[in-house]
Every structure is written in structure tokens, then in C-alpha cells.
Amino acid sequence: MKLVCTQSDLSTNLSLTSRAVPSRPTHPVLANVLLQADAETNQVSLTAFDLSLGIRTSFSAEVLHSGEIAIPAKLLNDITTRLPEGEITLENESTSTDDPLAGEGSIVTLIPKSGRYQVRAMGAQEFPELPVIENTPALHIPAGALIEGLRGSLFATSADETKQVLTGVHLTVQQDTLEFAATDGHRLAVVQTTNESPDTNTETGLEVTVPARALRELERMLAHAHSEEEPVALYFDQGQVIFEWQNQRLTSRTLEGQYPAYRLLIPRQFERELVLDRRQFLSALERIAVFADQKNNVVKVSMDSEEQEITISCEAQDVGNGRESMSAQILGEDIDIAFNIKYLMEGLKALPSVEIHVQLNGNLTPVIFTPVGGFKMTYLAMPVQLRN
């Protein structure tokens, strides 16, 4: 095998792929990245697979001789990122007795503008195949809609592995809409985007819960894609989901178990409503957070309908206190309500609008945040009990 590629192409694709390399591989070959070079198409593909998450990326190169080899991912990545920009020749030949690295396996040689690096590699035949879903038609989703939905939901997934189904995003695909939902039991984020897919096989709808880890990599990979209008093909079978676009591929196991009936958590009627400036609210919270960090991350928000303003405050015993007021359009009676400031700030950062609409009933019932504008996102945060 012999190929010539640019340092930036190799480095960029390696950094994307390497995220599926396990830190503690159950088998030595899983610590490698599979490099495949095709002289007919002049394409190089890199694959990493931890038996749960699999990533394959492809890029153009001058392939002089086709071949495939499994190369230690971390070592190759560490070398490549440090090489100067420009062309790199990468070749693999069988070991000879004169070679200081001779022994089992073969040697991959990297030749940049100056220097020469040799890495011991493993045979490609030992590398496990990425899962394939056959006899299932693909659903096509615009990349922009996927990115939008993931940005508005991923942050609300749970990190608690004991509640495994909550560590993923629940994706519902209908003929004309996509819905992304994530909850950790204390908050809920739901995003609806338009599915401009030409598919007719989504009439019955598809529901699948995909691990947040896989979807974070999908979002990162899509951010490198050239066009947000480019459709992403989604294949789903029991226990497995595959996303494919522009010679890129991500495969993941799905999460088993019944996802909570989250739509039932969102109240239909509200006693209090307010509209306020999102950035101003977020900036005030970031300043108050200095004291909230000292006191269980709890912040108090007080509504004053007569003055048409809210006051954000926090008292940290033996440390100090902070208080800020800002104007808001308020309907309903005055109320004091407390939140985990982290949940409040993360939700506000994800809401993509200048102003937000806040709806609530009591000081211990769900509070709903939605953007003022066309974007369909609902963020629900549970208040915490105020202790005097």
C-alpha cells in the first residue's frame, strides 16, 4: 500500500475517527484505526470501532497502491498532528530481517517533507467489521435539521449510567417532522424541526433512543460537512442505528427500554407568563453564579408584576450575596421561585432567540421556557424548594 495525502486531511479525519477508539480496549486490535486506500477511486478511509460506537471517515488522496492496515490510533494521531503542513507519503511493506522493527506484523512508514517515522501495525483482517443493516430502506434527514435538533437537546441527557435510557436522545421521525427529546429527570428539552425528506416510508413514524456519546460525535462530524442541506441517510434496525453521508459513516447501538412519556410532563395551562431578554437574563445569572457556586447552585428568581421586573438573587452564608433586577413583561401574580442555576443557564444557552417566553403555575411545578420566534423548542426545568 502506498499513498500521498495532505497533513491537514489526515490529521482532521484521524481526530474525528479516533474518538471511537476505546481508552481500555477489550482486544488489542480495537486500539487501532483501520486505514483503507483505494487506487481506483483515490479515496482513503479511516475506521475506528469500540464494538458499540463505530466511525468511518473518507477523504481524497493520491493512492499509488491499494491496501489496508490497522495502525495504533493514538500513536498515529500524535505523530500526524505534530507534523508540518504539506504532503505526507504513507506506505506499508512487509517487514524484512534488516528492519529494526521486524517481527510479527508489518511496518507503516510516514514520510513528511523532512523526516521519516515508522510504526508497527496489525493486519486489517483482525479488525472487526462495522455493522451493516440490510433490507431496510434509508430515511433521509437534512443535515441542518439534525444539527439543530442535537444542539437543542443533547445538553439535557443524563450522565447517570444506572438510568441508561436517559443517557440518550429520543428521536422521533415522522413524514414531515423530526422530534428530539432529552431528559435527566430534572429537566426536559424537546426540539421539533421540519423533515424536508422525500421519503414516503415514514408515515408510520420511527422512534429510537441513541446514546448521547454517539450523537455528540455525529454533531461534530456534521459540523465538518460542507452543506447543511446535504441529506443524511438513517438506517435503523433492532439494536443498531447507522448515519451515512458524503462517504462518512457513524454506527451505534441503540438504548433499550421504554423512553418516558415526556409529552405528558408539559402542562397545558399556566397561571403566570413572562417575556424577557434571553442574553440579559443569562448574563445576570452568570454573575450571580459566583455566589450560587458557594451555596448548592441554587438561585432565587422573584417576579414583580407591578414593577414589571424580575429580581435574581443568591445568598451564600458567610460568603456574601448578589442581586440583580431586569425588566420583563409579566402576566400573573408575584411569586418567588428557585432553580438549580446550572439547569437554568444550560437551557438558556440552547434557546436560539433574542427573547424567551416563560410559563409557570406554582413554585414547585414545571416551568416552561420557549424561544419567541419560529424555532420550535420547549425547555422544561423543575424548580427546587426554597429554604429560608
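Small disclaimer: the values here were computed from a predicted structure and weren't measured. In this text, the rigid core denotes the largest set of C-alpha atoms whose superposition between the two forms falls within 1.5 Å. Numbering follows the first chain given and starts at 1. What changes on going to the form predicted together with a further copy of the same chain:
Taking 2 Å as the criterion, M303 does not count as shifted between these two forms: its C-alpha moves by less than this amount when the rigid core is aligned. The rigid-core alignment places the CA of H65 2 Å or more apart between these two forms. After superposition on the rigid core, the Cα of E87 moves by 2 Å or more between these two forms.
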The other form holds:
There are 2 protein chains.
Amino acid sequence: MKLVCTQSDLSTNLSLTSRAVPSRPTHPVLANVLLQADAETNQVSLTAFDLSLGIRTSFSAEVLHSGEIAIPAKLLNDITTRLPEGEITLENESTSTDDPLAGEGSIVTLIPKSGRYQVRAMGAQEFPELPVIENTPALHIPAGALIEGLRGSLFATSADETKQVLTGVHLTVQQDTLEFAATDGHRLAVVQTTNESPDTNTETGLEVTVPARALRELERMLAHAHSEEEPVALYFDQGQVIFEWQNQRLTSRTLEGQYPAYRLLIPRQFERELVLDRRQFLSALERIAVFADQKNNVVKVSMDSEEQEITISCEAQDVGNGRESMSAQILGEDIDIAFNIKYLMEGLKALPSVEIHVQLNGNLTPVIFTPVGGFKMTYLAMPVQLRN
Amino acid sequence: MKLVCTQSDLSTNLSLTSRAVPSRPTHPVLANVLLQADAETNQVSLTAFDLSLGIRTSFSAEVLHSGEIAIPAKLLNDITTRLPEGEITLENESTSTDDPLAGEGSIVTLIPKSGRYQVRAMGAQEFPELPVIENTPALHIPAGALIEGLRGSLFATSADETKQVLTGVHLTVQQDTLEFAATDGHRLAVVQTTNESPDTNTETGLEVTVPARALRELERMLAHAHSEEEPVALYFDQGQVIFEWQNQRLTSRTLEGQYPAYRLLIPRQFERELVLDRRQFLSALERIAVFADQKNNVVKVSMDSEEQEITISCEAQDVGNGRESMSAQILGEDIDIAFNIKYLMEGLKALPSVEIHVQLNGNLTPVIFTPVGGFKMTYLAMPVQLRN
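Form predicted on its own already given; the form predicted together with a further copy of the same chain follows:
And the full complex, kicking off with our chain again.
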């Protein structure tokens, strides 16, 4: 194998794929990145796979001899990022991929403008195949819509690995939408993105739960997409999901288990409604959080419909207290309601609008936050018992 | 006590003083910042003191009633940094400082533009006095020279608390210079800053060792000084040192024990001399470090006087190897010499010039690095045994 590429192409693609390299590999070959060079197409692809999350990216290079080899990912990445801009020659002795021992125990040599680096590599044949999904039509979603869906749901997943299916985002394919849902049992975030070019042959009602870890990598990779209009192809299958665009592909196993019937949690009628400024509410909460941190994170929100304002307060015994008021459009009777301030703040951060709509019934039933504007997001937070 | 100040003045000064608040205070009052407000001068001062390092800063405010009180530093800082810009009123009930119980168990109220915060505070009389040094003439050093001295020495102090005196920087007052020295036993950094306006009555030959922690805070505070010309007054005493400028003061205890006679370690004659580009050397070392990390951090530097170049290399068994060559002006016979790559890189980062001068004798005797140019800095690194 022999190829010449630029430092920036190699470095950018290595840092993207390296995210799928496990920090404690169960098998030595998984600590590697699989490099495949094709002299016919002059394309180089890099693949990393931890047996759950897989990332493959490819880029153009001058490929003099085809070949494939598994190179220690961290070492190659550490050297490449430190090299100056310019061309790099990458080669190993064996140039034939027919030889079953090609690359086995061999040395890969990197020759940048100055210097020479050699890294002990492994045979490509030991590297596991990335999963493929065949005979399933793709769903196409613009990169921007996918990013919005991830941004509005990922934060609400559970970080507790024992909660299984709650550590993922639940995706539901509808006729002309893709719905994202995430809950950790205390709050729920649901985003509906519009699929503007619906595939007539896409199976609707299809549901999968994808690990948050894979979707965080997807979010990071999409941030580098050429444009928000870039279509991303989604392939769903039992146990596996694939996202593919341009020269990049991310595969992930799906989470097993029944996802909660979250749509039933969202009330349909409300006794009270508020409209208020999201940023003003959030920055007041950030200050009150200094006291709430000392007191189980509980914050009290009091509605005053006569003054058309809400008061946010926290009394932390032996430490101090804080209160702030802000104007709000209020419909319904006055009420005091308590929240875990972290859930309130995280939801407000993810809502994409200037003003938000808050809908509630009593002070122990679900409270719904939605953006004022076209974006379809629903955030549900459960109030907590008001002590004092 | 009652005062009105701006959010930015309070926040900036709190974040400077808070650095001297111990994370695990030995006495509850040390978790506080002492706030003193003087209605006559309209000045507010903030003091924090962990019994070793003390920081006091002051700023102008509208002081309506004089008073002093000890306020929980973290809480006050956390609230203040989150407040929007604008005026803040700070008050507590007691306005008399003659009352011995003033502020004891009292409440401080912060009233920003919107909202109201109350914090439980402690009496000022419990807060320990900052050390003072009387009847000792000050030494005056421009802020810029002090920053240069700290930047060129602090990195070479030992992080090992059992090494006592080596965890500090040794300061020596000379007729018209202040000398900074730091060593951890493996390398040594010495900087001489010129005192351009020597005080004729300053005692010369005075030596103290100041804890690195205090000097790091000094460096941080000086970065906010109005100009590099700003004179900083230094007061030295047995056991205590004080740095004072504008409205800021930093006090620190000094470290006890005999500092090593480091000047004797620097050879006066050399068999070999090199001049080379500092950045080029450093960036080659950063790449070779990827392999040296796998091999006791040892890097080999080989001189080739015929080619007028040096080669930097590392062979990490079972992993790989790297080598780079760069041009250098070389005087003396060829030699191979090995270093701990971290000590080499840290020294090169601290040297302030484009080109550096390297002087050595054999491959197991001290190697001296100096900047080419006016700046007076000496960096000494001990080579390590060359294995292979």
C-alpha cells in the first residue's frame, strides 16, 4: 500500500473516526483504525468500530498502490495532528491485498515534509466488518433537521446505564415527519422534524431507540456537514441503524426493550397558561440555582395573575435566600409550584425560541413547555413537592 | 454597612481575591471574604487569606455607611458573576463597627436591578489580620519585569510537596537586579530582571523562597495590571513577603530551609555550542514525544557538525519510532545525548527568543540553554543515560 494525502485531510478524518475507538478495547484490533486505499478511485477510507458504534469516513488522495491495514488509532492521530500542513506519504511493505498475511505484524511508514515515523500495524483481515442493511429503503432528512431533532432531545436521555432503553433517543418514522423522544423518568423532550421530501415507499410507524452516545457523535459529525440542506440517508433495521451522507457513515446498534408510551403523559387540556421570555427566565434561574444547589435543587415559581408576573425563589436554610420577579402573560388562577431547577434550566436551554409557552393544571401534574413559533418541540417537566 | 457599586467592580475583585480562599478551610471564617467599606474615602476592600497566601484588592464605590463583614466567598462570587451589569446595593443591618458583635450571625442583602439576595455572614472581628512588614524599604520592579521573571522560573519548581524549598521560587535581591531561580532537582531555570530604578537604600543579597502557588496568583493578578511599566513594591522580611501595586496587595509566607547553591551547577566552559531555531526544535520534539511517551520520555539528540544539523529521534520498542532532522549552527565534535523530553520541551517553551544557544560538554554533564538576545535567562537540563 502506498498513498500521498494532505495532513489536513488525514487529520480531520482521523479525529472524526477516532471517536468510535473504544478506550478499553475488548480485542486489540479495535484500538486500531482500518485504513483502506483504492488506486482505481483514488479514495482512502478510515473505519473505527467498537462493535456498537461504527464510523467510516473517506477522502480523496493519490493512491499509488491499493491496500488496507489496521493502524493504532491514538498513535496515528497524535502524530498526524502535530505534523505541519503539507503532503504526507503513507506506505507499508506489502502491496497485495490477496496475500492473507498482508500487513500482519508489518510496519506503516509516515513521511511528512521533514522526518520519518514508523508505526507497528495489524492485518486488515482481523478488523471486524461494519454492519450493512440491505433491501431497506432509506429515509432522507436534511442535516439541519436532524441536528435540530438531536439538539432538542439528547439532553433529556438518562445517563444511568442501568436504565437501558432510557439511555437512548427514541425515533419514530411517520408519513412526513421523524419524531425524536427522550426521557429519564423525570422529564420528557419530544421534537418533530418535518421530512420535506417524503419517500413514498418508506415504511411508517417504524420505531427504534438509538444509544445517546452514537447520536452525540452523529451531532458532532453533522456540525461539519457542508450545508444544512445536505440530505442524510437513514436506514433502520431490527437491531441496527445507519446514517449516511457525503463520504461519511455512522452505524449503531439499537437499544432493546419497550420504550415508554410517552405520548400518553402529555395532558391535552390545561387550566393555566403563561407566555414568558425564555432567556430572562433562564438567567434568573441561574442565579437562584446558587441557593438551590444547597437545597436539593428545588426552586419555587409563584404566579401572580393580577400583577402579570412570576416570582422565582429559593430559601436555603443556614445559607441565605434569593428571589427574582419577571413579567409574564398569565391566564388562570395563581399557584405556587416547585421544580428541580436543573431540569427546568436544561429544558429552557434546549427550547429554540425567544418566547415560550408554559401550560399546566395543578402543582403536582405535568407542566408543558413549548416554543412560541413554528418549531415543534414539547418539553415536559414533573413538578416536585413544595416543602417550606 | 451600606454601599452601592457596579456588578463588574464587585465581580472582578471577588474573582481575584477568591483565589486565596482555601478549598478546605481549617477555620470556618477562612471560607469568607472580608468586605470593608469606608464612607470617608468611598473605597471598598476585599480580603481573603488562607493563613499562608493573602490577597487584598480595593475599588471605588458609593459607601453610604462604613462597616465590615465576612461573607461566604464562593456563594457571593457565584451570585455576583451571574448578575447582569449595573448597580448593586449591598447592606447589612448593623452600621456600627464599634459594636464588638457587629455582623455576628447577621444577614447581608444584595439588591441588583431586579431581585433580592440574602446571605448569612460572619463578624469581621473573627477574620485574621493580613501580615504587615514595617520599617523595611521597598524594592520597586516594573510589572513587566516581574511577569518575565515568573514566566521564566515558575514552571521549573517541584510539584512534590515533600520537596519543601523546591516547591518555591528563590528570589535574590542584587544591587540593580532581582534574580529568580527554580529547580526540581532535574533542571534549573534562572532569570535576572533588571531593576531600572534601583533604590539606593535597598539591602542587597537578601534572599527568600516564595511558594509557587502564591507566585502563580501574583502572575495572574499582574496580567490585569494597567501597564507593564506599573511599579510593583516588594517588601521582604524573614518569613513573609508582600507585593503591592495600585489597589492590590498579595502577601505570602516564605518557605523555610536552605535553597540549593544553584549557581555552582552552571558550568563556565563548554566544549560544544549550538545555535538553533527554538520553535522548529520544539515542534519536532512535540511529534517525537508521541513515541517518547511510550518509552520513559527519553529522546535522543544527535549532532552532525559536518551537515550542520541535529537529528531528534526515539525508538519505542513494539510501538514504532520517529526521527526528524533540522539545521543548526554547530561548533565542536559530534555527540549523541539523551534527555527527558518533558524537561526539554518545558524549557524551550519558557525561553523567550526566536533562536537559542545550547552549550554543553559531555553527554552526562549539565546542558545550558540561553536565549539569543538581550533577555537574561539560563535553563539547565541534566541529560539522561543513553540506552538502546
